[in-house]
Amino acid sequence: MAEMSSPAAARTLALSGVRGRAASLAVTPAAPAERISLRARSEDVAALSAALGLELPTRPKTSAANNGRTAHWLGPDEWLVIGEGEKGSGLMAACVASGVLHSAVDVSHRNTAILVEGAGAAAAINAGCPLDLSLKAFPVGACTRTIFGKVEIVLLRTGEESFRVEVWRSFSDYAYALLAEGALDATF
């Protein structure tokens, strides 16, 4: 059997080194983070709010936000809960010291993220999806599983011009094209 004695590989991370930018917005990789896939039943969102330390939501189209996590609401049982930094954060932890019955798995090496920032945000990322992206339809917080172009995402609106777009690492490079696309006709 064959001895590794080579240190661990280091993860790559996706659209290392790319920006986007036009006149009225700018399209950006988001920092690595730590993500989780979370399933529990309308009885155990207390004890893991509780530990996660921010109320999980409830609602459809809804997100929360506190100390550096978010959480996204994805179904009647489903979140995906983000932490800032990509390790360290303490989302599987948390949600063992949870004590209840729940589903929680690691993504962080299957998604990343793409911010797009400024007056064309909207129009940017209907270039490929076709949601009503009007602060009226969709306000600050609102968040969604869509699609963009051919891939899925999660869309979360996290100001008036800004939205992070979250995409599996494997969809990364054609988000991040068909967003710099839409750019480009993003004039204002």
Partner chain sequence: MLLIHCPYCEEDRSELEFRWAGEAHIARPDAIADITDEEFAEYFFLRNNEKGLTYERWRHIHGCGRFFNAARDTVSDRFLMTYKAGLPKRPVPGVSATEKTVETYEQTEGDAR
Given for the second form:
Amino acid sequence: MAEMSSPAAARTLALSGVRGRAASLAVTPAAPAERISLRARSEDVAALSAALGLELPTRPKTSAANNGRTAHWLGPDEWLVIGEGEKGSGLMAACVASGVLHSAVDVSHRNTAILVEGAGAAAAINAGCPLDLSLKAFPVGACTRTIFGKVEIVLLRTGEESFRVEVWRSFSDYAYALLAEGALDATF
Amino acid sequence: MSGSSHGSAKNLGAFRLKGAGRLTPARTSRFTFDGKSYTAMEGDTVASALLAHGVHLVGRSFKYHRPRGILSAGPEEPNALLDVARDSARRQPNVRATVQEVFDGAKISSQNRWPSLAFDVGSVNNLLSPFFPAGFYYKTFKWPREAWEKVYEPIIRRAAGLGVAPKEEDPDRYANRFAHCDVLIAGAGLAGLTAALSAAATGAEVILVDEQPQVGGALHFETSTTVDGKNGFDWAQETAAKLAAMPNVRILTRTTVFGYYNHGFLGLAERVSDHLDRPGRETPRERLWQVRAKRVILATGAIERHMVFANNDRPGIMLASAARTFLNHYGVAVGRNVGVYTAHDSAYEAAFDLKRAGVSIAAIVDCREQPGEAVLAEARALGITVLTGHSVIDTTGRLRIKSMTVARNGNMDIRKMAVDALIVSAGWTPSVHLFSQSRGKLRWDEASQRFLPDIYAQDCVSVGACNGTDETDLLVDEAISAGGGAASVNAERRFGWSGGMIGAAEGAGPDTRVKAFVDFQHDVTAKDIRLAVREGMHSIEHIKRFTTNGMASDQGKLSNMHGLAIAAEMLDRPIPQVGLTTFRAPYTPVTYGTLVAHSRGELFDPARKTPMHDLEAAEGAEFEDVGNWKRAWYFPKRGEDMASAVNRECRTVRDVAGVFDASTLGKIEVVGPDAAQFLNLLYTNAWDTLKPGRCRYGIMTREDGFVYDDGVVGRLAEDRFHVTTTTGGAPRVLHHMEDYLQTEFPHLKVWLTSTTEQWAVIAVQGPKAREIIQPFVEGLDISNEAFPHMSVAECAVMGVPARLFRMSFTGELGFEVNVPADYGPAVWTAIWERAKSMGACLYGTETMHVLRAEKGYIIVGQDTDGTVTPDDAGLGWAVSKKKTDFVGIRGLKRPDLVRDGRKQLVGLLTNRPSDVLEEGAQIVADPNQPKPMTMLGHVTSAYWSENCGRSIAMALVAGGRSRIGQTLYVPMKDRTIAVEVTDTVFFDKEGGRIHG
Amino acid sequence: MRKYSVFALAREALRAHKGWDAQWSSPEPRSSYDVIIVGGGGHGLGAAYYLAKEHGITNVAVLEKGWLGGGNTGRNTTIIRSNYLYEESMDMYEHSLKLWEGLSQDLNYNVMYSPRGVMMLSHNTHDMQSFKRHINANRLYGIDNEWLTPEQAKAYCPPLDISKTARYPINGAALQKRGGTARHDAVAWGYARAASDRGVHIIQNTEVTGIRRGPDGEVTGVETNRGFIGAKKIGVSAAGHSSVVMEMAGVRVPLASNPLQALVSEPLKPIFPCVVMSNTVHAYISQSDKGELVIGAGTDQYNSYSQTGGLQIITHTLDAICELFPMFRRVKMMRQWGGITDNTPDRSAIQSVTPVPGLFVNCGWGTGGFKATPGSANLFAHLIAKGEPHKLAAGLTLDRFRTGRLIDEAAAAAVAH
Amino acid sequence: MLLIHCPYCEEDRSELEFRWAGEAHIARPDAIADITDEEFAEYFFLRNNEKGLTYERWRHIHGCGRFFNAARDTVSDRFLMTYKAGLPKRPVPGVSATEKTVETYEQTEGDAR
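Next up, the form predicted together with the partner chain. The previous block was the form predicted on its own.
Let's see the whole complex now, leading with the same chain.
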């Protein structure tokens, strides 16, 4: 569903009240973005990739980015595609234009994102996440759905010491608070 | 003695030896013990600091309240359990004095005594001990029957227990960290450090863990070991520094590997700040490490055993290695005239060290006839009396040992020797706890009389003393090989280790009345073990449970082997046939707070809030918990209680309109060409007949035919459905659907996506609902004709893409406005502003419940439980008779699900309209029957209905629909309420309003 | 057998307790018995005792593969209560509770039954509805169970945090005052001693490896690691291994065996007066006579016979305990362990005849086995002796999974809104 | 805490990301509406509950979301293999259907040989 040009209603973002705390390690809400949950069979990946303008990754735990769009492999027939910018870049329309069988569902507002950046970012996330976040096991660009404390997240490594944590809206307070705890502990 | 205390300005203790130990007097701290103030040096444990001041008496035992001192210098300590407080909230009972480091201002108290440690009334138990053998309570206290609970048990309870639990909430922080490594090494003594050097050289990620503040393990006390030509302890510190500088090595000190679980998973507890004088407010007290290791190297060493003989528990009696640690590391002499009682060569070295430090050695009493030649020669050289083939058969001294009674083995020729401390060693027990926790199997090594690791269940290897490898050169080779790499370490020890005994020593059995303690903390004596065997307890687990040997907070680290040997002797069976009790986690006790770590307060369990939550709170909403969600319950105005608020809301919705936050309802988008076919299989009703733009109420059952969930499903397009579920059911319904889709119907071309949180849902219900939302809706005719009841459309609301449903859970004209979640607050505010101006209200879940009950709409989970079929709930119409398959089709036909007399959902009207039934009340036909009564069913929903002007209720009643018109009874505690059985619709029976 | 009493204790005190004899004898097995009970836990030993005491059948052997009481009898958190919802459950658990009340006297063995009260915390409207349904049903059935306000709950159990700001505030509680705890090992030993005294053979360290059947399919005895032992009737009461043993006779029972974990704290002076359970936050806790806080954790999600489970189950339970009782955060876990619970699809037990003549089964007690011990044992003895169930256990048949007449205590507490 | 190899993610992941989903290879009867009560009870309620080698389903619910099959020993909890949903049951080399063990207390509790 494409967003309309000039909504009369204003957005109220999840996590609108929080600020990161530790200086060396910032935990901050990300800007709004367009997101779709994309599902398709393997034979239709090429057509969807072409329509989206990036190669949908087909290897586990990988992502691909191009032109402000990032596709995260979540499962063998599932991707989370994120487009920069609040207005979005028409991800739904692009998928429709592919002409192949797929399911695209707008989840722009279902998720919100938290950025964890700085020394000890991995340690902060490991306060609640059981994944091996060493660069060897989880290099820059790696992504996966996983568990963080008592909530589910999608984790993307954006840099050696930076991560993007995608989380459902109503779990974002919890995720933010636990990240802040983890960030605090990572400094000791 | 030659040593003397450091200057009088700082009294560091009369037993602190100048020039001994590794602590420096540069920094000192003050602490109190039972109200008396003492000075400690930086690095002191509470035990070393007290001993420096000559304090041995630190506690009273569990059962007999016997005076007890400090037995060990490590985590195996069974006696010296103290209460340590920073302030009133930061008070910790049962702290091992041998582990806790002194911090400035610590308030430390002894436990389990009254009125004082030196004079404890409870010690009368010691005199009465003949009446309290192991398991005495099973044999008595049975009459009179009530007295157990009222008299005996409270006395036993008060006498038992050691420390006093904290009364205040713990203000400290705790942290958690998940970590991974190639190799985890437990124990940083000579073996662990060597293995770490070797493993690190391969480039492996290594985590090296040790429970002490500094690495070194036994090198803390071992003075005769040199490594690479250096003093062992110094080598250890240098090696640790070298390792710490490597990027692939993490060293965790003050950290205990407490549990070795499945698949290379280990639990570690790190003591982060308990030793600091003034920890920062945000510094965690302890940190839990949850480590997944590809390989584990156990270098956990061995624990020295005590000797089991009469009155072996007096303060001043301690393990030889402990005395050596206090001397060589802390610079503290444990006495001025020390006796030694041993069955192992290593205790000689303690005597040598003490003697060299100026402490007089009364004698080394060795129960063996032939100790090692090397130690004998050294003893002779130092002029120490050695009595081989002798035993200590008793001791004297009320609050501290005064003398030991020594006898030639097998001879009654005794002599008494004055001592102020007695150090003992029965040899060393390999620490196989973690190996055992990993489910490895042990074998009994007859030659060395110990259990050793045999069959490994995980990728794990034991090195050093925990593997029975005592010789340093062999130990080093073993550690290097375990590390898998190369390291060059040359270690030598001056004296070989040999000897050891398990079981009761001379004079402690088999036929004695003396108390020779096996388990100090639980006051288990050798004769208790023998009694257990005599009473038919032939399995070591039975003996353990009958005597409680090994069940105290030290978990039998000292007592298990002795207990086993005594039992084996009594049973006349070899030790491996008697067995060994299982070692369970944790290795040493772990603070609950550490295991909880971050999961407290708001992080205990996520509280899910809707996008409009804050706006509702600002309107005065009270919230209720529904699963993890916080839902607006009702909106009291000033002066209103819950009932009057709900009555007003109920009236207003039906008279004007109400606005309700329905965002928590589960939503699943079902997309694909086979979407309708899939829903046909998952719901009891038919979906292929539903036209795009229309909605239908659906019932979901599991294969067993019982109602699982319900909700309205809208068809947005041929290949796209918007499914709603109950609030609590959302995750399990999606899981259930995925299960069938992936494993039973994988041929269907359909995908499922959770959209619960994508949409904020604003329900507007009531006669004026259309008028309220009309101005906000763009591009859609929402007239009754164009958009009748059970319609759905995609449109715009206030310029944002929306999904508009015409549906009702109140029986009124109603709409549910779905907008992307971030827009929810703005749209809600606009709609509410307009609604308010027209006389409408906000309403919460309570009003929603009343209004739907007035219409007889069910709530799954309240009016149904997991035993109710659609037909029982009056929803038989929603079960397709035409479909040949759906989940539940067969289960519904089972004999019990189609029999007569099943409980069916009906309405109940109380004879007195003002009586509101209790939800959960039971219904009977004859209220005067005797108990146990025959119950026909129960009230599922009951409310005061302002709109009906009376109470209403729904109930599940056996054969309910055939009883309509009958009078039944609801017997309550104080009165019986008569009710008439009715149908379930109480308001607008014709149902006209919904189409308004 | 020598009677246990305070006088006997005093007499023995004067002679170093040398006069006590074995609590139960350990004879060599006979070649055959009238009844063999497979499983030497509380249920099996109790069934043997009641066979001898109430049915006059004394040619009975109890075969235990390990040590008496080493299965779930010795691994549970010892909670006793009878405030269940369905009549079948109330019949069984109340029968059991009544036997608990006189068990120490009946067995001449102090099992330390301690009616300290079992309190179940209500945290939300759904809990309240569910608990009141139980309370009303219990009252009309003659079983004590009462509703407490948060303040009354706090008065009964002072450590409770009843503040409104708690993540899951407490809006009331159900209390069964007659509920409580008992000493688990003593139950096994007390039954063993009393059964042995009546001639029952108690044979430990003997594992049943097969069930032999005659020409008409009837049981004729059991194969064991010590050879064949004949039996006219076999009662299987081998919690944790029920499906393994039943499989030997070709009978499939609807069971899933899961690890159930528990833990105790270091011993503390009396601080916690009763038993508290919370289903919403998944925790239960009491304090033993020795002073340990005994905490029951949840079930691991998978089938396992390993008697161990994951650390995450323990930590989640402690999250909840520390949220309900914040003062306990500084208390320490001293020991954790696991048992194997056999769970049926409806979470109610099976005590039933089987398709194999002479074979009877008592299984599927899930997490309720300890509290059921005397009642289950008593009624299982009846089933074996008479060949048909006692009326108090008539609903616990295997057949209910065919007909659909389940006794679904778990489903009755279904949560969905 | 188990470590489970997800055949879709091709990696060992923590049990925290998974949900157990019951015995594997129990097909829903094709004509389920027509089976007998006994057959229904067999299908819906009866499970092997093996002591030893078991075939079971897991879902990587907090990962790729896929259901898959696993062979595991319920005595040691060791995973012998995992494989994708829909693949036929495969024998585990060197492991018999059910481990027959004779356990005595020396072995169960003694942990010693």
